[in-house]
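Here's a solo chain for you in structure tokens, the form predicted on its own.
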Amino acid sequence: MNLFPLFADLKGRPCLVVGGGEVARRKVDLLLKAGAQVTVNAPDFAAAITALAAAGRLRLQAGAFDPALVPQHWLVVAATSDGAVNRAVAAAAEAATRFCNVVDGPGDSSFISPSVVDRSPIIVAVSSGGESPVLARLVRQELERLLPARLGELAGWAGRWRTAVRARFPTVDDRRRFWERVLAGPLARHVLAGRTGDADTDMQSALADSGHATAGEAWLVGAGPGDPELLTLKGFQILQQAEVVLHDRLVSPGVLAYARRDAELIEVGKTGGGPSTSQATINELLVSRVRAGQRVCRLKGGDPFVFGRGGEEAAALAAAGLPFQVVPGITAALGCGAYAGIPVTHRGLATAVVLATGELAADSPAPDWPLLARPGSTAVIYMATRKLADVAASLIAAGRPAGTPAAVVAAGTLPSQQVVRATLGTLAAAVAHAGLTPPAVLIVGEVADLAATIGWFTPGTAAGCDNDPAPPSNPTGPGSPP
């Protein structure tokens, strides 16, 4: 963070604007809107500034820039068309330890005027740190479109109920939960629609109903295959509400960054062949936290119900009589396939797709290899990297030709993504030569060859999408790397 965001209370405080033109006038308008006492110092003044002075809304100081004015003011803006004068204003402000904004001079400024979305008392400020004011303006315009026009009225309405809510709920946690339920529900929609009377009536009922104040809840949320932008909107919203986040080891830091700042983040990941948190421990932790009244997000890579053991966790919550929701995510088969340019179904090549796992519990039955080997289908096998040669041999033994195109996608959807394509019979050697490591998925089928023509994601790594390292042997066949 290059700049510290700060909302300054300027009501009744003296502020200085140096410059009398149109740019200075825009700065004056913002300062007056914030309640500042404004002085404008310039040799000449635009008509709009003169009119404001005549109306008694600001004071004029005619003449060249006077450094003696700076120490008398809390905040200074240099808005002249003369770079030398602007730099002199900045130097005087620095000497007087006053914050100074130099219009179109971020290098000389000690603060930046952001692009503002005003839904008072809700204020959203957007800044690029002076690097790209146009980009900041475009972001602000997008926020203007997204934020309801009556958002400020909603904030004011909530403020009027704060005392009653504080009296009803003595603890900060209970108050937070209550407000999040209110502001995300029909009461808020009443206010945004101008129906404050209905909102007040419902608020009185909500305060009388204590049933929801301390109720815990769980959400089993799919984090997607890695790229934080592939998290669903609902998943993002839940991360903003959850007090506890139990997350897998492979959930990317970018996704975890969406959690609310005061959330407790607990890693409960599993590592193939390494230290892991047992599923029983995860179930117990999930149940105990929800039973204690906390809102818990169980954040799982990919989709909770696709080799994520989300069904077991849902069953544990159901057995305990606790409320929960399941939020699907983009599973690795689809996300990694898409980013590698491999559609798992394609007309004329694959009319079905079968998902399987290469890591099985000791008491689990072996994969249905004949099903995975069926022609005209795509097999996507999770967690197969460590047993790639054995998996390939099993598929070939079940009838899949050794020359079938195949690919392994490692770190799919991330900047470190790597894709190795070969044939089913030569892929294990190619992957070993490339040094690919989990997490990765194996995709077997004629669709794997499509990566050569529609692979669109090319991260800046040595072995990116379709940048296939040559294996030590010379594979042949339709899926062979060049």
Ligand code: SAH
Given for the second form:
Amino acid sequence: MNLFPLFADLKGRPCLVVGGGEVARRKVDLLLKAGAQVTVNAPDFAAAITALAAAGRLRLQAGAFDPALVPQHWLVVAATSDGAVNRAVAAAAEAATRFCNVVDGPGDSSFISPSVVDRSPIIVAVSSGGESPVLARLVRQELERLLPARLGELAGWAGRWRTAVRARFPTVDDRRRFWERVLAGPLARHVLAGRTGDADTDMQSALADSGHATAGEAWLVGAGPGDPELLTLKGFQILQQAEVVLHDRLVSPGVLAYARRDAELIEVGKTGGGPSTSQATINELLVSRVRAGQRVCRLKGGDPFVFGRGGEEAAALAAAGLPFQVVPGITAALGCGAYAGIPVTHRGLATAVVLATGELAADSPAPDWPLLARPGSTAVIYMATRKLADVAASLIAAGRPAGTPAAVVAAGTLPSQQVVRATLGTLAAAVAHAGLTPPAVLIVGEVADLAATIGWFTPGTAAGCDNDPAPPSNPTGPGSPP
Ligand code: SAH
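Could I have the structure of this protein in the form predicted in complex with this ligand, to go alongside the form predicted on its own above?
All chains and molecules follow, beginning with the one already shown.
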């Protein structure tokens, strides 16, 4: 951290602005907004500054820069058009251990004014540490867009209810949970829409409702296939709120990093073949945490309802009479297809896509091989790597020609993504040769060849880079068969 962020209370505190022109006036305005007691030192003053002085808003000190003024002030701003004077002001401030900002002179400044989004009392300050003020401004614009115009009113409204909420909920945890619910829910939307009366009425009933603060809830959230940026906005928001995150081992660290700082992260490992928590144990954990009043995010790789046993977890919650919501995620088939340059349907090549699994539970029906082998369709088979040769042989036996294009995508959407393309007949050998490691999906169908022309993703560039395991020693890019 190059600069230490600081919100300074300047109310009634003397601050000095050296310079009397337009730039100085802008600084003066900001300081006055913060309630500072401003003195302007310059040989002559712009009309706006003289007018402020006439109105008693600031003091003028006419004449050349007077270093003796510096030690009497908390902050100094050098805003003249003369570089030498500005540097002299900075040097005097340094000697007097006063913070000094030199306009257009970040190198001479001991503080800078950040770009500000003002939704007082909420203030967001953005700085690039002088590296790129334009970028800081763009970030500020983005925040301007994101933050509701009435955010400040919301903060003020919440402030008025603080005492009542404190009286109603004695523990910090209960209060935090209550506020998070209120500020992320319909009450806050009332305030943001200017309907403060409605918000007050609802707040009264929320405080009277004894179950309000203790009701737990579960969200079954799809984390997407790997690239953390493929998480949905809704999934992100829930991760920011949940007190407990029960996650699969496949969920990438980049997604877990979005969890609230103080959230309890519990890995309920589920990887093909590896040791895993039994589904019954996961269901029990989920139910007991929600019953205890916690907000639980059950974070699953890809989509919770695609080979994720999310349905069973939802059923356990439903049977226990507990509230839950399901947030879809990008399933591996679609994430891998997109990042490998393989559209799962394509005009003239495939009009249907079937998602199937290569590992079957004991009580599941056998795969419908003729369905998976249907011409004009794409089959995406999850958990297929261990039985790749068997799966390919079964598809060929069911009528899919051995020459059908096929691909295996491993660690799809991650910087370590590997794609091996061949034909149904040769793929198993090609994959063994490339030494791919799970997780991987098998994509069978004419569409697999499109990777040669529309493969776009270069492994090693995904947003999750920092968190992904080391890149493979022999990376195989999209469209580059081994
Ligand atoms: N619910 C998940 C699937 C869980 S089953 C989803 O919707 O994607 C686990 C299987 O998903 C793995 O064995 C593998 O076949 C596939 N998979 C998950 N993430 C993957 C990734 N990044 N790349 C390739 N395959 C992946």
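Numbering follows the first chain given and starts at 1. Take the two forms, superpose them, and find the largest set of C-alpha atoms that agree within 1.5 Å; that set is the rigid core. Model, not experiment: these values are computed from the prediction.
After superposition on the rigid core, the Cα atom of Thr50 is displaced by 2 Å or more between the two forms. Taking the rigid core as fixed, one finds a CA shift for Arg119 of 2 Å or more between the two forms.
Once both forms are overlaid on the rigid core, the distance between the two CA positions of Trp74 between the two forms is 2 angstroms or more. Superposed on the rigid core, the forms differ at Thr201: its CA is offset by 3.4 Å between the two forms.
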